[in-house]
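Only one chain is given next, in C-alpha cells, and it is the form predicted alone.
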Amino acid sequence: MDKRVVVLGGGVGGTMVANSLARSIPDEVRRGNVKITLLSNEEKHTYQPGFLFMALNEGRLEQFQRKEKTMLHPGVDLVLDNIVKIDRDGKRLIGEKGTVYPYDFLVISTGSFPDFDSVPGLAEGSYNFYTAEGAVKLREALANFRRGRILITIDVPHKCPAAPLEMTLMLDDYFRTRELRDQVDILYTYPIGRVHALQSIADWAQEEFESRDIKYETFFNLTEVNPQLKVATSLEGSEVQYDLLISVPAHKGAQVIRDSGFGDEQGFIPTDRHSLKMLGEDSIFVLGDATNLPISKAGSTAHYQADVVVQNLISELNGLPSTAMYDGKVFCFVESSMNQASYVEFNYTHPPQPAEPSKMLHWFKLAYNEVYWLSARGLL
C-alpha cells in the first residue's frame, strides 16, 4: 500500500469525495496502491434537508436515511468510530477508544450542528426542524395547532440558509389549506436588517411575506427565551409572546475540531476558498458545513465542492499539483409553498436571482429527494 485517504464524516460531503474518488482511480484502489477509509460515528446516512418536509407531515425518517454501509463504492472501507482528536503533526487520527488511523491525506467534512444551549431556555422551550427529533416533534405541534401566533426566530451561521423561509412560506400555505390561517400569526424574525443574509433573496422574500400577511421583525436577535411565560426576549429589547416558537439557533463545528486545537471560535476551520486546502496545511482537504469559507452551509456547496476535492486529491496522489478550484458553485431549490418551489443558483461573484416559483420546480425538488441517494454515491 503506498497511500491511505482518509475521509473524516459520513455527510454528504465525505460520502461523495470517498466515492468519487474509488470510482476515480479503480485500478490504484484495487492493486492497493491507494486506501480509502471512511470514518464515520454514525451508521446511518441521513438526508438532512427531508427534516423540513417531516415536520409538514410530507415525509418520513425512513425516506430520508439509509445505511452508510450501503452507500459506499466497493473499495472503500467504513470505520465506525468516534474520532476524537485529529493529531496533525502526527498525521493520524484518534478513535474513541484509542484506536489509531495514520494517513498521508486527510479530508475533513464533519458539518456543523445546531447549538440549541447557545440562549438560555431555548432547548426546552422551542420546536425544531433541523434534527430527526425535533422534526417528529414539531410535526406533532402543528398538527395540533388551531389558532395563536406562530414565532421563528433565527440565529447564524446555520446550515441550508434558504431553510427558515421555506418553513415559513409553507406554513402559510400549510395553514390556509386547513382553513385555519386567519386563526393563526406568523411572525418571522431575523437577526440584520433585511429578512434573509443575501440581498436578492430577502428582496423576493420580503415580497412574499407582505403578500400572504406574514408578520417579520429584523434586528431580532435571540438572547433569552422563557418557556413558562412563553416570550421570547431579543438584544435590541424586543419581547414577544408566542404560543408555538421554531427556532434556528447558531451552528456550530464539530467537536473533534474545538478540542483538536484548530477552527475558528466556532469551531469551523479556515479553509482556502478555491482549493479546499486547510490554511497552512498540505495535506488535509476541508469541505462542506466544516469550512470557514463565507458560502452556504448546505449540501449542495459540499457536493459541487467534493468535485474539486476529488480532482486535487488524485493530482496529488500522482505527484502533481493540484489546481482545481471551486468557484462558490450552490444550487438551492427554495420551497415557496406546500405546491410550488423556486431555486437560486450563485458562486463567489455572481449573486442569486431567485426563479418564479411554480409547481414546476416543485416537483423538481421532490425528484430531487429521491435521487439523492444516487449524487451521494458518486453515480450523479
Second form
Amino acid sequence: MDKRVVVLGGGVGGTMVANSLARSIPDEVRRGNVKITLLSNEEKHTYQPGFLFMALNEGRLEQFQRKEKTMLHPGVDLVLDNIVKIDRDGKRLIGEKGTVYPYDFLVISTGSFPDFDSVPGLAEGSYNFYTAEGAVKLREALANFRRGRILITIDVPHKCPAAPLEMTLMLDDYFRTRELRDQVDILYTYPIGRVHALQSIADWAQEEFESRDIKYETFFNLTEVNPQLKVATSLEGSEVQYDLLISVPAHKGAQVIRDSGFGDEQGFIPTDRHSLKMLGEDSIFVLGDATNLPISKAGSTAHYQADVVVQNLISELNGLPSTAMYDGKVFCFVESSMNQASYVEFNYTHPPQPAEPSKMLHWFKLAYNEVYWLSARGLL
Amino acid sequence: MEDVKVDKTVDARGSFCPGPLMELIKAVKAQPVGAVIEVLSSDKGSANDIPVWAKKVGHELIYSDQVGDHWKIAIRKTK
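For the form predicted together with its partner chain instead of the form predicted alone, what are the coordinates?
Zooming out: every chain and molecule, the one shown earlier first.
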C-alpha cells in the first residue's frame, strides 16, 4: 500500500528529514510506494546562524539563503503553502486556501519564533539579531554607534543558547578593532545566577568578561522596556539605563501549532525524548525547536534528531516499530572573538567541556557556514 | 510533598542547556499567580540554584526533595 509522508517545515529539521528519507529509500520513492511531500511557507531556506555575522557586518543575507526548491532531492515534492490547521483525527493538514493534505506519517519541524510582544516596550525599544530584518537594522545601528552603553538582555526560552554570548564577546572585539572600545560600555545580563546555562561555559565566559572589561549582571529576567527613558527593568527588581538595547526575546512555537491546540502554553509540542514521537501519537514525529524537550533549540539538535526520525520512519513504513533512540546530542560552536572560536558537545547524560578557543575552530565555523548547504541536502 | 496540588510539572532531567532553572522560569511565566510549578532535575546543583532564584524574585519554595536519582523541587508563583 502506498504511504504518504508529509514533512511540515522547510528549515533545518524538515529539509534534512525529507532529503535523507528520499536518499535512503530511492526505490520505494521512484516506484511511488512512498510519497514524500515537504510543506513550507517560505520559498527561501535561511541559515539562521548567519544573522550573528550579518549584524557585525561580516556577511550579507544573500550568502545565507538558497531557494528551498534547489535544496531538495528530486524525490521530494515541495509545496509552498501556509498550513493553518493540523487535524490529527482526520490525519490531514489544511492550507490557508482550504487545500487538504492527507498523511500516513507526519513530521513536524515548524521551529520557534522570537516574540517581540512578550515584554512591554520590547518591540519599540530593542534591536535583535534573531531575524534577518533585525540583523540588518542592528548592523546599521552598530556601525553608527560610537559612544555609550550597549545592554544585552536574554529571555527564555530562546534558540541558539550560544548566540547571545557570542554576540557579546564579538562586540568587544568589534569595537576594539574600531578603536572605540574605551568609549563603549558593554553590559551583558542573564536570567539565572551565572553568565551561561552551562556551568563550564559560564566559568570560561566569566573569566573572559573580567579580562576584557565586559560588565555582567546575573538573575536578570526582563519585564519591561521604557524606550523613551531607555531603561530596562527586571523581574528581580533591577533597573538599567542603556543607549542601545540588544535583546533576545522569549520564543514561542509556530502559529499553526498554537492554532491546532496541541502545544504547551508557548506552543511547543510534548514529545518523547527518545523516539521523538509526539506524545500519544503513533504516526507523528517532532524535531528541532518545535519540541518541548529541555534541550538546546539549535540547528545541530535538529540535525541529530533528523537521523533518528528518518531511521524510525523507515522502520514504521516497513511495518516495524521505531527502534532508533535520540540520546540528546547537541553540538555548538562558540565564537569567542572575531577570529577565535570554541565548541561544546553533550547529550542527556554527558556534560560538555568547552574546547580551548583557537583560530582553527573559528575557521571551522566559517567553513561550516558553507558546508551547511551539503548537510541540509542530506549529503553530510 | 503529597499534600500540594501541582499545577504544572516540568521534566528537565538530562538538561544541561538550557538547564532546569531556565526550564522552570519558562514554565513560571506561562502560569498564573498562585500556581505551583514542579521541576524534575537530575542536576544536584538545582537544589541550590532554584531556591536562590525563587528567594531573589519572591516566589515561595514549597519543597526540594531528592527522589531516587533526581530532585523534585516546587515553587508557588507569587507575582
